[in-house]
Every structure is written in structure tokens, then in C-alpha cells.
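In C-alpha cells, the next block holds one chain alone, the form predicted on its own.
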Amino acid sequence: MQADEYPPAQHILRDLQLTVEHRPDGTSTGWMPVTPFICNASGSPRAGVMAILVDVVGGGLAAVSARPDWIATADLTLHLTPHPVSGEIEAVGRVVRQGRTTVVLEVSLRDLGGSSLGLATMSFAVLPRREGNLSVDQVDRVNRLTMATPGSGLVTPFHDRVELTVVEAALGTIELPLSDYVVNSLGSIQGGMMAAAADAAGEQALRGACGAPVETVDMQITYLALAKVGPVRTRARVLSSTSTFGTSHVEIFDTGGADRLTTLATVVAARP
């Protein structure tokens, strides 16, 4: 996949209809329309999804920040204070460590009434420009770009049209395969998205441990390296539980690669 065409017509960004905007004072903001099929049962927003909003917005001023460098996402903390959200979520950041090979950023998360949603921190080592990387311009000015198109959005629930599958829910083991829907400009898959199969995954193990449905407050992701075959899959170990809450470390692996290590996490779950 060329630079120039990503995302492709056809692609979860789409169809989460993001749109994102940077600002020359090195902020940028971005919005996500609500709807039932990124929401949990209680009605708020499911973590994993709120990651790839936290993700574009944080890349998109990481890249702009890095130029005439490139940037690789090392590690992104998410804390939610969910509740049930309609309208638009919107996701402010902003950097607040640029140094010659690392920038730190930090992704505040509310809703249109401006309420609180969570808040995010992310690290982005910095890397020379290689051929391929997208370009990064028009930073002189604000630059406002949607990824909707006619016709894109939601019409089944996250995890289907992402083809996230359990296979053990005990363990939690979640199955994600790679196709162009969820990759990022390199062809791997998206960081967001490793982090929506981390929550998924710890979620997955946490309900059985608490011994009722949980969702996901609070999430820790490591990148060690791109899942570049697919599917990944992942590996769950519950580190506390109690009837009402619980911690879980999450593996993430390329079984299309040599089962190559790709992402660890750590998922803290609730009873909403």
C-alpha cells in the first residue's frame, strides 16, 4: 500500500468517521461520532476504539512535531472515566516533551458537553524518514481532514467488522486478522488496534475471573514490534480479580510471523 492511499476506501478509520485537526501552535483535536456499534452494554464507549481515536490524534501531531523525521509509537497509556456518551467525543492534545529522539504527548478525552472521558499519554521514539512514510505538510496553518466518505460508518457492531473473534475466553484469546481494513502506512496493523484486541482480551478473561461482565478503565500498551502477517492472537494472565473489578496482562502475538511478540498490555476491567 502506497502512502498516498492510506486509508484505503475501505478501512476502520473510515468508518469511524474521524476527523482530525492540527494547529501550527503543535496541538490537534479530533472528533468521533457516538454510536451503539462502538459502545459497550452500559453505553459507553469501548476503550478499544477510544485508543485508535487517541492514536490518530497523537500520531498525526507526533509526525508533525518529529518533521523532517519520521515516528514509531512505543508506548500509550489510556485512563477512562466512562460513562454513556451520544453526539461526538472529542480528543484534545498536545505535546509536552519534544527532544531529538523521543516526543511525549498527551491526548485529553471529553464529550461535546464537556465532560470528561479520559485521559492519554503517549511516547514516540524518533526515526530517520524513510521512503513510504506518509508526507507531512501544510503545518504553517491549521489543516482539518476527514476520513469519512459518502457511504462510510458503522453498520455492525466493532468487533465483527473488525472480524475480532474469541477463541478462548477463559484465557483470553482473541483473534485478529490482518487485512487492508485495519492496517496502518506500513501494512501492519494499526496500533489502535492492538490496543482494541488487548482490551477485548482482557475484558475477555476479567468477566470469567469476576464472575460477571467487565469493561475495560484503564489500559498500558508496550510496542515491541509490528505485526506484519497476522492473524495475531493473544495471551491473558489475570493478575487480581474481585467481584467488582480486576487487573489482567495481556500478550499479543504474529502467528503469522514466527508467533513473533508484538504488544504487552496491561487491562484494568470494571462492572460499569
Contents of the next structure:
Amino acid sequence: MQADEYPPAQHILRDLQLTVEHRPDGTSTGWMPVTPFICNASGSPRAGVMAILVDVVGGGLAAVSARPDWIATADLTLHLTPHPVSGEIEAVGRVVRQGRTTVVLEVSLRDLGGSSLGLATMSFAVLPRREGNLSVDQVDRVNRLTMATPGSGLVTPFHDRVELTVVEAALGTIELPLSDYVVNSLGSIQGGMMAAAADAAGEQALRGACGAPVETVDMQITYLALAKVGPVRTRARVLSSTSTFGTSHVEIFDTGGADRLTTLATVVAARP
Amino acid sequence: MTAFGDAETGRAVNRITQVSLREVDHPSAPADTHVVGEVLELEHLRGPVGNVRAGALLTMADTVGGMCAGLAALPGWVVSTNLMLRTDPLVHCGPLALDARVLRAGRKAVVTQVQIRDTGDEDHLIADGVLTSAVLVPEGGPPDFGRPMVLAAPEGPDPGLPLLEFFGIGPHGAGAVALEINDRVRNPWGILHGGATAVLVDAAAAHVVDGDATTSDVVMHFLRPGRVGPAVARATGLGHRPDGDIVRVEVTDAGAGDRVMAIAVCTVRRP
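Given the form predicted on its own, state the structure of the form predicted together with its partner chain.
Following is the full complex, with the preceding chain placed first.
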């Protein structure tokens, strides 16, 4: 897939209306408009959607940093200090380590008033470039890319639009199909979408354990393999819980890919 | 300069945690490598509220996970690059049972899952997480532990020293804590041990919130080796949540131009 073919016309990144700016100084910034369709009941943006923004900003920054090689996401952590937001979310990424085999970066999240929404970290393995990897060019000048297109934008809640379904709430079992709408440039489910699945699974499992609705505030995600076939299905286990917050362990399997374990996550959720 | 030919050099950090390690059978493939461990004495590892400090649990996780990853990486060996650990800051009874298994063994990196259970509390899972290690080729070859590997807890003159005293961690200017990089805290690669860095991060995170606060969850990225010292950790509060304060910690090698060695994000619970 070439750069001008990804994301396709109908894609979650276009409906989230992300804008990303990569700069020659090794920093990148992304913006995402906030709508009720991406927010929790409390009005704070969903952790899974924030992870998509982080993945796009961080992935782009790492790809620029690793040139001429390519990158694969190894892990993503998200630590939120959530509060209701209107307007836009801004994500500012910077590389903290560029080595021959790894890239590590931080992404700060804030609202347009400058109030912090949290901090994310990401690690990437540096891989030899292969045919089909997105081209990375124009890195010697400010490069701003808007993924919104005329008519794009969510008109239904995020989970409904990506067809994320709850199979067994108490067990944190949810399912997410692989479609062109949620894939990355390699045709596998996009890393941020895997985080969104972990977010939903953890919340479902912890809702019962905590005895009240909870919202994800922390995620630690380890990517082990690509989800190439789908649908992916989660399995969650509550590690600890109180009446105000809890922690769950989430595994994500590619059911169409011989039930391969693709992703591990630790999810912390709290009452808003 | 590395010290893999010597069973003792570079392993002084284990004198404080006293981890004994054992490989479960000889794996048929690197991905099947499985290492277990045990820690008997906890008193000197406890924090102000009676739990084993997160820094000590991180050190144990780095020890058992690193050994598992190293055996899976043979004939190479590993350095830790990323450690994510959730801990349950209860009052721990002990002894502790450690378990590390390979999640993915690649040519350049090994990912292991680490769990620590309190056998004195019905095997309650008190810590679990993921350690990612980079595979390197040590000068002079990898360590020879024999297979299946068995490594007894080391004898040392000061296994009962309180954790922070063992590492020599103390205040370093406004809002920072530091330790000297000497042979006691070096690993076999000759650089600052990941466990020592973790204890420093834990101390810095708790220091910025409240002296009696307890670190629960930690994400650490080991970015560059610490060679000169002192290693200085500065913590910054990011915000408050029902489960604690969120704190970012940056560790620098002051003697190497303040080069950033590690960054961490911690959740810290107030007393």
C-alpha cells in the first residue's frame, strides 16, 4: 500500500478527523476534535480513542526517526488524568531515544487550554524496510497532514462505528472484526484499535468487580503479533478491585488466525 | 568491559533481594524457557506501610525476567529495555515465589511475562508485568550457568541492610534523589543495574508525593547505560486520580553530562 492509499476513504482515522504535523526538529503534534461520540459518560475522551491519537502521532514520529528503516510498535502505555474536554485534544510527541534497534518516545496529551490529560510512552523495534512499507519523505520541512475528508466524521458512538461488540460483559469478552475501516498500512488491525479493544474489555470486567460504571485511566499494552485475520476476541481477568477503581489483565486473540495471542494489556479503570 | 565469565562480579545487587533462581526443565525451544525463583527474607525490603517496596519488586522482576530472557537469547545475552510492573501494595507476608516465561523470543529482543506471588498469603498475585530485553553479544561469550540453570541466592555481608541504605540512595538537591554508581550497583555488563535504577525511581516518585507514599504501578524505559554517576532521579507530578498520583521520573547520569538514562511513569498512593 502506498502512502497516498492509506488510510482509505472510509477509515476510523478519517472519521476521527486527525491532523498530524511532523517537524524537522524531531517532534510531532496531533490534534483530534472532541465529540460526544468519542467520550465516556463523564465527558472525558475514551482512553482507547486517545490511544489511537497517540499511536498515529507516535508511529509517524518513529517512522521519521528510523528512516531509512521501518518500525513495528512494541508497546504503548497511557496514563491519563482525565476530565471533561471540549474543542480539541492536542498530542505532542518527542523522541527520547533513537538507537539502531529501538525508538522510544513520549506523547503529552492536553486540552486546548493547556490542561494536562496525561502522558503516553511508546517503544518501537527498528526493522529493515520492506516493499509495501509506507514511504516517509519531506522530513526536512514542517509537514502537516489532515486525515479528515469532506463528509468524514463520526455520526454514531465510536464502539458502534468500529463494530466492537460485547460478548460476555462480566468476563470482559469483546469482539472486534477486521475490516478496511480499522486496519493499518499492513492490513492488520491498527495498534490504537487494539488498545481500544483492551480499554473496552477492561472496563467491562471491572464494572462488575467495582460495582459501578468505571472508565479506563491507565493502559500498558505489549504488542506480540499482528492481528491479520480477525475478528479479535478479548479475555479479561480482574487482578484487584475496590469500590472506586480496579485493575484487569487483558489478552487479545486473533480468532481467525488460529487463536494466536496478539496483545497483552493491563487496564486500570476508576469511577469518574 | 563485561564480567560474564565471573559468577559473582556484577551480581551484587542480588545480595539485597536474595533471589534464588531455577530453570524449569531444559526447554525444547527458546520460547519455552521458564524460570522460577524464591525470596525468603522480606523485612529489610519493606516500606513505611509494611509492604515490600515497589523498587524491590521491580528488582526481583528484572532479575527473574532477565535470566529467563537471557537463557532464551543464548548464545547472546540481554539488557533490559522496558519494564512494566503492576504491584498490589498490601502488607506482604512472604516467602515470595517468582515466575518468568517467554512471550516472544526474537533475534533482537525477548519479551517475558513476570509474576510474583505471596506464598504466605494463599499465593496472592502481588506483582505482574512484562519485561522487554534487547539481545546483545557479550565480549567473551555469554555466561555459562549450565542447563537447566540453578542459581542459589548469594551470600553477602549485608543482606539485612534496609533497601535504600544498601543502594546508598539519598537526597540530591531540591526534589531529587541520587545514588553513586559503584561496583555494588553494576550489572555484569558493567553498567548501572536495572534493579538499582528501579529502586531509585521508586524512591523519587514517593519522595515527590509524600515520604510515606507507596508506589504501585511502574512503567520504566531504560534508554542509555549509566556508567559514571551519580545517577540522579527527578520526579514531576502529572495529576491526581482515585487510584493515586501520576508521577513522571527522569533519571540522568550526572557525571556523563546529565545524559538521560531512564524515564518512568508511576502511580503513587498516599498513606
